[in-house]
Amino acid sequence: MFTRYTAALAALLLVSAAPFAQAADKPTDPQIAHIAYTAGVLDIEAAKQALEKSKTKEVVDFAKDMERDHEAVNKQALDLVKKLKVKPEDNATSQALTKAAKEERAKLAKLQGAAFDKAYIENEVAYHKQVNGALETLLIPSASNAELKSLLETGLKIFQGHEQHAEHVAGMLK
C-alpha cells in the first residue's frame, strides 16, 4: 500500500496520493481532520528528533521551525474540532502513517551527523511533498465544513513554504 524512499525521517510523507485515498475514497470531516492532526505530530516528532541530533544550525532552524509550525496548526484544529462538535476518527490512513513514522525514526536514530541531517531533510522534501499533495487533491476537496476547508487551506500555504525551505536546506547540505 504504501511506497518507501530512500530517504529516511518522518515517515508521513513516505506515502502517496494513493494510499489516503485508499483510506476512504472520499474521507469524512472527522477522518480528515484525525489525518491532518496525525500528520502534524508525526512531523513535530521528527522535529524533536532532529534537535536531539543534529548539530548542524540550518537543520536545528529548520526543525525549529517545524515544530512551532505544526504545534501552531495542530492548536488550531484542535479547537476548530472542539467548536464544531465533531470528534476526529482514526482510520487506516492515520494508522498507516504513525507506523511508518515510527518505522523512519527507528531508522534515523541509527544515523549521526550529516548522514542523519541530509537524510532527515530528504525525508522533509518528501514529506511535505507528498502531504502538500494529499491536501490539494484530496482532503480539502473532501472536506464538507468550510471551517475545516479554510483551515486545511491555511496549513496547504504554511507546508507549501516549508517544502520551500526543505528545499533550500538539502541545497545546503550537498
Contents of the next structure:
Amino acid sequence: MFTRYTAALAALLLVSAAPFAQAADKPTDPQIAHIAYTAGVLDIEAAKQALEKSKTKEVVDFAKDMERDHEAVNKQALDLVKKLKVKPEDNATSQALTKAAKEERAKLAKLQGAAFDKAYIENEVAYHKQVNGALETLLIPSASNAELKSLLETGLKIFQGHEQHAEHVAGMLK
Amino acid sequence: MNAIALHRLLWLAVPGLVLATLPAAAATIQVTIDKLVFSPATVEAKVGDTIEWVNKDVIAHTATVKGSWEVMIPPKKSASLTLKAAGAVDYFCRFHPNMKGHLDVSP
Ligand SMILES: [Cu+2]
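Now the other one: the form predicted together with its partner chain, given that the block above is the form predicted alone.
So here's everything in the complex, that chain up top.
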C-alpha cells in the first residue's frame, strides 16, 4: 500500500517535472550548445505550425517574428560552435524538450481557429518561460566558454523579449 | 527692375532664405543597439533633429511609440527618424518589449 503510494507519487513527479528538472548534472558545453540550438529549432517548428493554421494577423505576425529571430540566433550559434570546434552533443534534456514539443504540436494540430490561436500563444508564453528559467539557472551558469556564455546571455534577453511579446499577444486575443 | 538687379537681389536673398529655413542646429544623434540595449537609453534632442538607430544585432528591432510612430531597424542596418514634435516619449521594441528607450524633445 505504502509502496504503491510512493510509486504513484514518483510517477506524478516525473510527469509534472519540466524537461530541464531531470538534468541533475551540470551540462557540458557541447550539451549546452545542443540544448540551446534544439530549443530554437522547436520554437521554429511551433511557428511553422502556427503559420499553416492561424488566420489571425497578430498570431501570424508573432509566429513570423519567432521564426526569423530563432533562425538568426541559431545561425549565430552554429557559426560559434564551428569556430570553437565544439560538436553539439545530444542529451537527455534535448530529448525531453523534443518529446514535450512533439506532444504539444500533436495537441495543437487538433485545434482550429480561436482555440488554436489561444493554445499556441499560451504555449509560447510557457515555453519561453521554461527555456528562460533553464538559461538563467542552469545553462548560463554551467557554460565554461566565455563566448558561448555571452551568446546564451544575449539569447536569454531575446527570449525574455519573446516571452513579453507573447504575453502581449495573449492579452490581445482575450 | 532690370534683369541684373533682379539677379543681384536673388543672389543676396536666396542664401538668406536657406539659412532662415534651416533650424538653428539640426543634429543627427546616434543610438546604438547592441545585444538588445538602446544606448544611450535617454536622448535629449530638439525638434528637427534626426535620431539614427544603428543595429549591431543579427535580429531586427523596432523603435515604437505606442499610438504614434514606429521605426523598423533591420539586422546590421541603420534607420532614422526626424523629430517633428516636442515632448518626452518612451519608446520600446515591439518584437522585444524588454528593450526600452526615452527621448526628451525640446521645441
Ligand atoms: Cu528588439
